[in-house]
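Next up: a single chain in structure tokens, the form predicted alone.
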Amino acid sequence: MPLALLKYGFRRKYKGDKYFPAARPLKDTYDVVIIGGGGHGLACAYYLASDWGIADVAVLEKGWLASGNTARNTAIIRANYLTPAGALFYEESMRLWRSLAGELGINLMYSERGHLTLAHSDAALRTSRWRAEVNQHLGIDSELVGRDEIAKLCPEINLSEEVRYPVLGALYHPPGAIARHDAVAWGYARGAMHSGIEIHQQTEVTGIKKHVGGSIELETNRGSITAGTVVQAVAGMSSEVARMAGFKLPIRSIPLQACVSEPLKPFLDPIVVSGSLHVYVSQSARGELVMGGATDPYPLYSTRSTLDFTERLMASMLELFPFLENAKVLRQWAGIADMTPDFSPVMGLTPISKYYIDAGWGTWGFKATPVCGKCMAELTATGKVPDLIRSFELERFGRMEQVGERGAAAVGH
């Protein structure tokens, strides 16, 4: 039991410190202003003063804190992506994360379970083989198993053959995780305002404006801030707050359904996911089942859920694990996601001087939250491009020098 607890418990004039320092006045100037209270922006904030020192940062957050996509997502890590630029990316993130929960003092709930690609056709082998290939040239752990292996890993599946999509094998990750999501915003939140940065919510950016002496002007609801510096880590509203500044992003925003069961007793240990049937499971520590699949197919600045997301999943779910026909579906959610044209993010310079962006994550934001909260910071801190997200510049799309990722990335979660 934790020692706070049972100060708690036992003494009854002792008080616990708050979580969270007291909120303090929105100045009117910040050497740093980072637009967007989720993990990203949270995580940049934090290692710009554990790394760099530097404090006087202001996190603007429209609603409340990791309210958005980090509040909505399905807490997946892993690093088995396609090209040599993601698939390094993310296990830079994955060394970051196995330390995470010591470093910000709480309990992440990081659980590493593995992670389950399963292949239903010989087109989706090769590429199991491939991705396998790139990672294991990369020193990342994974490996293309067949049906044997498979029914070891996950022996609750359904490796039978009559069936619409039949499992052929899959690509293996051992270091796939789960984590906590809110516990990553609240660790990283409670670790930057300690360190004298402020977090303000309700507190929405309406207009952005460039002044000649090189500092940037940010209209909020709650009045004007001029800012040295600016990153925008917006995921969902990406392109209107970019188009706020004066550029447009190469990403189109689309709803992304997820939902989870009620909770049952433990059985499915690894993290499992099929692009053909367009689904992925894992379950908590709970015993919820936490599944979602594809994004919608169509353009949507919305978070509501619908009845056809859940039959069309609810499909798939029971032709991978059939004996789950009478589990109950507990609740339902939407995120928004930012998806590019090669399904790789967005990172580093704008066409605007000191003001840098964070955007394009499309369905795999959660896990990078370590590594591009390190990388941005380095970036707002020395103005340098980190050689890590080098890859994934915005002006590699006028280059057609785009890092595609959509075989790893488009249900991989």
Contents of the next structure:
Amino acid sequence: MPLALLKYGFRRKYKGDKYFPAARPLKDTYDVVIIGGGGHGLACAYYLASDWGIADVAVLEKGWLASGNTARNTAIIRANYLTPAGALFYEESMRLWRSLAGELGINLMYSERGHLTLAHSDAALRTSRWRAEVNQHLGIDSELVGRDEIAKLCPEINLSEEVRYPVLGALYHPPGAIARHDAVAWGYARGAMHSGIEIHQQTEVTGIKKHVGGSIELETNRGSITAGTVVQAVAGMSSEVARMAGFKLPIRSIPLQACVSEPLKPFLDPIVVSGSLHVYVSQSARGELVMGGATDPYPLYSTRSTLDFTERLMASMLELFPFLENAKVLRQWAGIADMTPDFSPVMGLTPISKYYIDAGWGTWGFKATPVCGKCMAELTATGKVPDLIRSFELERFGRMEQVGERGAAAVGH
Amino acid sequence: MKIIDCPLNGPRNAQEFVCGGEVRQEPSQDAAIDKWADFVFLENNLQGVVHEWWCHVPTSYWFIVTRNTATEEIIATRRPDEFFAGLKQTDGAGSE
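For comparison with the form predicted alone, would you give the structure of this protein in the form predicted in complex with its partner chain?
Then the entire complex follows, led off by the chain already shown.
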């Protein structure tokens, strides 16, 4: 890099590469249209080109690139889930994450920190042990640790017994990581665009019609588009877009809030989660504590911030890290989470042929971005549901076959 | 939305309430399984004005809230008998 700087830095003629190729005009027809330009939609576009050679693809985004939940999550990546279907799916995602920065040619700041899920009750310890056993059986690095080991892994945690919910133990998941979420979207978008895929921002789908011939017509604020296949990846607005297509989803839209502190000296190495205290926290590379808690108590489509949330979250934070009493919250925001009854996503076929869905990502979608993109691309290219996502199909609710991940996917219960 | 006007207890802090979900028509006991799966799992999840069951937890009192899920505005709170009497007059609007 320093040599390249010397070589090009002082040249007047050197223009450098534009990060994204110039946008192209919107066409009337595409083989594949992906509704939603967030991480999942962009990953699907990228893998359609790279794995299957399909490049006549448009990604439609009503706002700007990755302006929804891709930019609002707390960027935690882990695979210590409770069901075999869930754990295997997320483990495959972890495998893809490790080589993703090199593949996309962008610094994702992927950082394996270790992930501690604290248990403050016998019930939470039991769930932790259950998760550790399921994980170990599937070859996922995950174990139950006691107070002594917690003190070694994260000496900053308040292990005093003079608190309302003393820490009894924890589920420790060494590969747990964080990554820079915006860069994930940018990397996938650039990769897709260099393969010839078009990304159209400020393009909102306002109506969906199924033609007799099999193609699907999408009305947008920029005219109508005909698509051979449609992939819907619009976390937060899944029910409203599915309503346009003519089917219902097992989803309630509930805001999930998060916030960051002012930058502090690096002190927190692992990602720390507490289900009983409704808090999860990690320290970013620039020193901010990235904090989140439980979802809001009722469905809503508004991304407002509330004082109730901050008050409750800070009370929990101070129980775990009392020395932060003078630290300040810098920013607070919300994303609209697609909450499903079993805390697992909805991926795959819908009642409409050639209309595939990627929804129900609740509070657990970011970590699945690579594997979900890969699987949705395979489904779009072949029309066959990949084994890895078969358990998550929409039809499972009709058969009462839920994939119960509540014990591993949520805090605040 | 900080205060909810409970028909039984008057205006109370929103933290005293839980949302019980949309007002819907329960299928008959002998309805097909897909009707029941729809009722149990699928949601309208409308962005806009909805009628929902809410409960004032300290008094276990269930009532109907009409609110806008896009703007977080509460439009009306009604006793269930009052709400369903109103529904009969408008020929079932609001139920599903």
